[in-house]
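We begin with a single chain expressed as C-alpha cells, specifically the form predicted alone.
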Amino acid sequence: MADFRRFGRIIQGCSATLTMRLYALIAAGFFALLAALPLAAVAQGNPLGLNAEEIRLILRHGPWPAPWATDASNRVSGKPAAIAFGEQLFFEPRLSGTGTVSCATCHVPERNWADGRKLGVALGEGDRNTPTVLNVRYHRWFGWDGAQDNLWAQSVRPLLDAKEMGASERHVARWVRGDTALACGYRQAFGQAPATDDETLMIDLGKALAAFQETLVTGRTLFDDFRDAVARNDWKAAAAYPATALRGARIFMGKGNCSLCHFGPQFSNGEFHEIGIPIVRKSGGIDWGRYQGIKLLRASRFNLLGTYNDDKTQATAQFTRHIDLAPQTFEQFKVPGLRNVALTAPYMHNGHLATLRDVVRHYSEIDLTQLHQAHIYAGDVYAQAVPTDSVLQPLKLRDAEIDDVVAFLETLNERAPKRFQRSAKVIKNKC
C-alpha cells in the first residue's frame, strides 16, 4: 500500500489523462511481475473459477486494517491525551460562532460519521456533500478538492467557514483559555498552558481534532474475509462469499475497470478525477474542483510547507511542493474510499446521485458530453485549454450486472460495526 501511496503522490501534478495512463501502465507492469512469482492462492481448478489475474486483483484490495504510522506533521498524533482532548472538541458546540453546532453536527457517529444529506448543513447550507471521516488517517489530500494537505488544517477549516461553524480565531481561543475543562484538556495534550497566540492555539486544536479522527477506522467486511481466504488458498471459506457479489467483483475489477481508481485496501487511489457530474453549484457559480483546491492549498499558511508543520525537515511536504496547477485539474474531485459505501448515500461531491445503483448506472451510461465542461464557461484563461479525451467510456451494463456490482459494493460494509460511545474518561492528572 505504501508504494501505491507514494506513486500517487508523485504523479499528482500530472494531467488527468496522463495520470490515468500512468496508473494503467504501472498496474500492467505490476501484474506482469507478479505473474512470474509463485502465489499459493493461485490454485488449479479452484471451485470459484478464478484465474490468476482475478486473484491478484482481489488480493491487492487488502489486507485490512491497513498498516498506519503516526503523522509526523502533528506532534500529538497518536497521543492518548490528545485523542481524548480531540474527542472533547469534536462534540463541543461552543467553539462555533453561535454556540449551536459542532463537528458532530455534520459528522454524525450514527450516520457513518457523515450526515446523509445531499449537501452539508450547519449554520448554513454548503455547496458539497459531507464525506465520512472514517479511515481519514489513510488520506494524503483532504476535502473534495484537496485544498488541504494535512488532517489538522482540514479540521480547522470548518471552524472558520461562515456556512459551517462560523467562528474566528479569537472566539475559539477565548473559549479554550477561559473554560477550565478545555484549558485542562489542552495542557494534558500539549504539556503546557494554552498558547497565547490565537492562531497557534487554533492550529493546536486542529491537531488534537486530527488525533481523535485518526482513531476512527472501519471494521472488517465480508469482502475482507473472502479476500483473506483466497490469499491462504482456503477455497471452502472463500466459497461462502455470495455468488452475486463475486460476479460484481469480477465486473468491478475486470471489464468495468473500476479498480483503476478504486484500488488498495481503501478502494481509492487517493487522487482526483473527472467523472461527468454537473459542476454548477446550487448556490450559484461553478465548482472548479481540484483546480481551485490547488490554488487554495498553495495560498494556505497552514499547508505542510508552512511553519505549523511539526516535521521540521518538511519531508512530509514533498508532494505539496510539486503539485501542478494544470488545466486538466478542472472539474476533478477526490476519489472516495468505498468501505462502508452503502452507508454514505447520497453520492458524489454534490450529492448528485441518490443510490449506489444510480452510481453504477452513471458509469454504465456515462454522458461523455458532461466531461470537460470547463471550456463552455468564461472567467479563467485555462478553461479553453482543457482536453476532451477521457479514459471513461460507457460500460453498457445489463440490469443484472448492475445488481451484481451493487451486491459487491454492499460487501464492503463493515461486518460488525461498533456503536460509538463518547469517552467517559476523566483526566485525573491535575492541571
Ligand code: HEC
The other form holds:
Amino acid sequence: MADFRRFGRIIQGCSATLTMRLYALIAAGFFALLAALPLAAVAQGNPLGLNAEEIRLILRHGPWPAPWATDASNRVSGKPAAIAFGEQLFFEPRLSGTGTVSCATCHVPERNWADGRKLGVALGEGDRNTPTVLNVRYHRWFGWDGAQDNLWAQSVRPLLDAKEMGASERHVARWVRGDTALACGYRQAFGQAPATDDETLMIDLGKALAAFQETLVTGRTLFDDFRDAVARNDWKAAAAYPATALRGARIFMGKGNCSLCHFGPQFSNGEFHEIGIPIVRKSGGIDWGRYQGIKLLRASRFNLLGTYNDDKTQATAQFTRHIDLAPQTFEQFKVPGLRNVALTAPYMHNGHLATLRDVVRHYSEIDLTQLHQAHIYAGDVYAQAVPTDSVLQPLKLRDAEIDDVVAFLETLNERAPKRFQRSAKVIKNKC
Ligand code: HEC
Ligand code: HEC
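For comparison with the form predicted alone, would you give the structure of this protein in the form predicted in complex with the ligand?
Next comes the full complex, and the chain you just saw is listed first.
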C-alpha cells in the first residue's frame, strides 16, 4: 500500500488534472483489494500452502532457545563464580601437560567453537573431528560415540588424552593448589579450599568448565523467526522466510526423512545412528563408534552411576543405567545438532565430507552396502559392510533440490552472531 501511495503521488506530481487523480484513486482501490485477497486466503488455510503435518513438524523444531534447567549432577552448574572460573580454565594453556594448548586451541570461539579441521589437533592429531561446544548444555551423551554421559567428565577427558592436552590429575591438581589466583577462583566457585585428593580436584575443574560451557548457546535464526511466525499464525511474517529455504525445509521434514534423526529444537534426537561414513581411522584400525563408546562409558569411574555425581538421588543416571550394548551400536555415531552447521565444515565424526552440499549429496546417493551389521565370529564381535534395515534410502534429489536443502540448513545459522568477549570478571587474587 505504501508503495502504491507513492505511485499515486508520482502520478499527481506528473499531472495535476482531475481525471488523472480520479484514475489514480480507482487504481489505488483496485490494488488495495488485490492486497487484501491473500488475507482472505489466510482465514481458510495459509498462503504458503503448508499442510497440517508440515506445520506440526515445523513447530517441533523450536522454540529457541529451548528451556533448560541446571545440571543436578554438577553442584556448581549455573553458579556465576564457577562460570567465571570455568571460563578462565577454558582459555588456560597451563592446564595442559606442556603448558602450550588449551580447550580453545580446538574449540575456537571465532570458529563457532570448533576448529575447521578434519581431525582435531593439539599435542598430536586425533582420530575425530572437533565438534562445537555450543549448545552442549542440552546434550545427554558427549563425544561422537557418547563415551561420556555428563559434561564434566567430557571436560576432563581431553586433559588426560596424550594427543589433546597431555596432562594428568597430578599435574592439574598441583597447579591449581600452587597458584594463589586459581586456588582463589576454586574457593569462590566451590566455597572451600581446593580438594586434597587429585582426582576429586580434577573432576571439580571439569565441573567449573561444564558450568562455563553451559552458558554457550547459539542465537536466534531465520528459521526460528519463521517457526514462531507459523506458531502465531502470522503468515505475513512467515512469508519473509526465503522460498528456497522453505522448499528445503519441506524436503528435510518430508521425503528426505532428515528430521527422523535431526529433530527437536537442536535438530538432533541426541542418539546414535549409522549413515555410511567410512570407519577406517587415519591412524589405522577401525572406529567402532557407539559400541566402543558404551564400553568406555560403563568402565568410567566418572559416569553418572559413580561417586562423582552430585545428584545423590541418581535420577540423572537413569539413561546410563539402561543402555544396552546391542550389536547394532557398531559404527553408530551421535546425531549432531544442526544449529550453525554451515559454520563448522568439514563434517561427520572424521571430517569426511567437506561441504554441506557434499553432505546432502551423500544422503541423496547413499550406498546402502556401506552400512554395517555386527556379527559374532568365534566369540568375537566384528562388523561387516552389508545392507541393513535402514530408514536411509538414496533420495535421488535433483540438483535444485540439493540447493534447497542447503539453503534451508543455512537458515539455521544465528542471525546476529555475537563476538565472544572474555568476561571482565577474571579471577582476582582476593580470597
Ligand atoms: C585436540 C583438540 C581438542 C582439545 C584441546 C579439546 N577438545 Fe574437546 N573435543 C575435541 C574432539 C576431537 C572431540 C570429539 C571427541 C570424541 O568424539 O571422542 C571433542 C569433544 C568435546 C565435547 C563434546 C561435544 C559433543 O558434542 O559431544 C566437549 C564438551 C568438549 N570437547 C570440551 C572440551 C574442553 C572443556 C576442553 C579443554 C579441557 C577440550 N574440549 C579440549 C577436540 C578437542
Ligand atoms: C538415520 C538417522 C539420520 C538421518 C535420517 C539423517 N541424518 Fe544427518 N546425521 C546422522 C548422523 C548419525 C550423523 C553423524 C554421522 C557420522 O559422523 O558418522 C549425521 C550428520 C549430519 C550432518 C553433519 C553435521 C556435522 O556437524 O558434522 C549434516 C549436515 C546432516 N547430518 C544433515 C542431514 C540431512 C540434510 C538429512 C536428510 C537428507 C539427514 N542428515 C538425515 C543421522 C541422520
